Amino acid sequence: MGKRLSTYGPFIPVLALYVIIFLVGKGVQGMWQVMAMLTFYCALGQAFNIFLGMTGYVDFGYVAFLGVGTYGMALSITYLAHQGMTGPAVIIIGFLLALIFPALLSMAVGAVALRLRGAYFAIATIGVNEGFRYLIEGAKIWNGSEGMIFTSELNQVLGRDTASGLSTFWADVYLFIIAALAALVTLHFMRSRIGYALTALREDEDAAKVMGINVTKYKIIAFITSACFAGLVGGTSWALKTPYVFPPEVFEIHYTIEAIIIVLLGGAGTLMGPVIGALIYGLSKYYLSIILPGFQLLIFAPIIIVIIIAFPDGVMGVVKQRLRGTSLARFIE
């Protein structure tokens, strides 16, 4: 039990806080909303934290994986409403296909890209994003710029009450269980060997390889890993909550800043960091839009900045220094 309790106890502060965001957005009038959008950014936060927490190479053109993603689930819809399929394994087969595009995605990229570090790394990954965006449009894949609108398929497959149930309400719990998941893929890295060379070559890569670490392999196991759930979160929080996928929409950049912002703000390689960061960058991004609406960018840039400055290794990278050597350490990741 103590072994247990060693090895998954920082995930019980993080399953508590989802609970407690769940549970605020079911009993709390009008707020389910904003709990939703706190979920969607702790679920992009833990799925960014596997690769850019656990590598230290940051991916700019990370919301690609998101994208095709929803067309994933788009395309399931889409194709097997007209065969006349019907009920639950749609979806199914949906989150299957937003597994497995942003995995060969990712296969595809990171075979060149994570042959180079640092900047070289970023700078391969910013036209990623741009371009296969362009490839949709240009070479006119799946329906090009038009973009792909699926509510009648969507009310076909599962029945108009279903699908508007699926659509205001189980997306979002969708969310909760990719975040969890993600969030226990991301310990069970850290207490694996996975993640100790992880560790290793996010420290020093020179010495990792000399230790005899193949550091390309998992760098790759990483960079899949990440990809796939964003592919799960683009298809649940896009293409299951708002029936409609647009290249300019999916594709939107601004995603993966918002992502590097969360993991930074809450402490990048950490568990409980991206929950943090969501909650921080989430909750001041919507109370500041109501109290200085077109100031709230204005206010929240010097707010951002400090924050980061005041913490160089996120908030829970403070809490985990004052924490050690405690008996609450050992939930503390």
Contents of the next structure:
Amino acid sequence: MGKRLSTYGPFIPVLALYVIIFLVGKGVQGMWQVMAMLTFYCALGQAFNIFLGMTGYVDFGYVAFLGVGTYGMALSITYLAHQGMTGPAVIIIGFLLALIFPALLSMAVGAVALRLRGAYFAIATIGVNEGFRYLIEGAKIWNGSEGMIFTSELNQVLGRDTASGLSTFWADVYLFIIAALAALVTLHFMRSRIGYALTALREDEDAAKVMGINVTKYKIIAFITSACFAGLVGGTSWALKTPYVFPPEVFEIHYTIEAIIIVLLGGAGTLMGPVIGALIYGLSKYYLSIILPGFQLLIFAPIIIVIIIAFPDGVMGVVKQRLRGTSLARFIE
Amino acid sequence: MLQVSELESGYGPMQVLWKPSIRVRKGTITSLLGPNGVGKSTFLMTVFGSVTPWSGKIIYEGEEVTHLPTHIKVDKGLTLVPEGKHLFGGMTVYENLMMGAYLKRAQQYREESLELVYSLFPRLKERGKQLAGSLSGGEQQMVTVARALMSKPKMIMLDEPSQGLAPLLVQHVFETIQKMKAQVGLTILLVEQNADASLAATDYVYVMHEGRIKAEGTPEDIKSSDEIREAYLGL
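Would you generate the structure of this protein in the form predicted together with its partner chain, following the form predicted on its own above?
Starting with the chain above, the whole complex follows.
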């Protein structure tokens, strides 16, 4: 028990934060949509952290994995509804496709782009995202630029009540679960040889090679894992919550930028960082838009710059350093 | 131990190595000398696999390893200490050393290796809890070599271990390299610009120029040939 506690102890405060977010959303009048937005950011950050945080590689095309995950869910619902299939099995198959599509895309992208380092990798990945979007639009794959609207198919598969319950409540609950799972996988990586190898290659790839680490293998493991979680986030938050998908929306680079900000604000490579980053980012974005509608970005940008300067390793990076050697340290990662 | 024949490699369209061949006998220190920019580091990196060989053959312990990836080579006991200070600055010296024992093969001998490393570099034992990034240049160099030793190598390739160090430390580095051979039984391939110090410490010497081996022999042979000394080593 003692060993297990020290291994998985840091998961407790993260889970506690998720429960608090959930309870505030459920209990406080009018807060559900805010908390749902925060959950999306938490899940996005938590998923992206597995790659960006643990390897130090910046993937500017990350949103593409959310995009293909969304398509995975959308295709499953649309196609199976036309086949006359109904029930939760359709959604389960949708989740499987939301895993398989990003897994395949990340393998293809990773095999090529992960040979590049630093800025070259970042630039190559922007190309992938844009390229994939124009491929779908230009070649009229999956309805091309018209996108897919599957509200009636979703109603047909699940029944009207369940479908609307899904979009107003249950999709967000799934997101909580996905975010928590992503955190658990992150912690599992941190505590295993995978995390050991990833830390080494993040700090110094040449040194990692000298230690006998198969750097390509571990980069790809982190990349695929991260992409799969992105696919689940897309399939849940974008397909189940709002049953339509348009290429310009699901390949919008803006979401990648948000994910990067969240991870860096909270502390890249830490377990709790993405949650903290999502809370800071989501809450300030939301309340600034209420207090200063229209000016939020003007205020927001300097705030982010100040935080990054004050906490170059992210909020959790600093907290971790402060707690080093204290009894609290084993609950914070 | 290691036999490299007619190795060719380079970067993009630029060829750096023009078929140099060398042989490193087991339990010896062999050095590859030459001025800046003649392909010495590229040679080591190509043998290690971080630069892809275009053609040629690399035989290590009787087995062809030309196209094996780096992590397999390390597992077989062939490792490289790259040029410059590639250490994990945010970790302590001890943590850096422990990271060196990443391989399963090395992990079980972790404590033994640590003792060995501390006996070779007593300074690192004192500095164990200090952040590696805060050490002096010479100490950082020790950490990178020590970390490589933690992977339990049989043969180690050192890329300019004396680079940027004060003359007194340079001497210390070469003494340690000789200890690594004598006490640990390691085979060592050394790349150096510091011809003077390496000639004094090595068993066999290759002189490289423009990606080719221009001369070879015992340190005495090299030292006694005025032509080689003047043309390639600047002594």
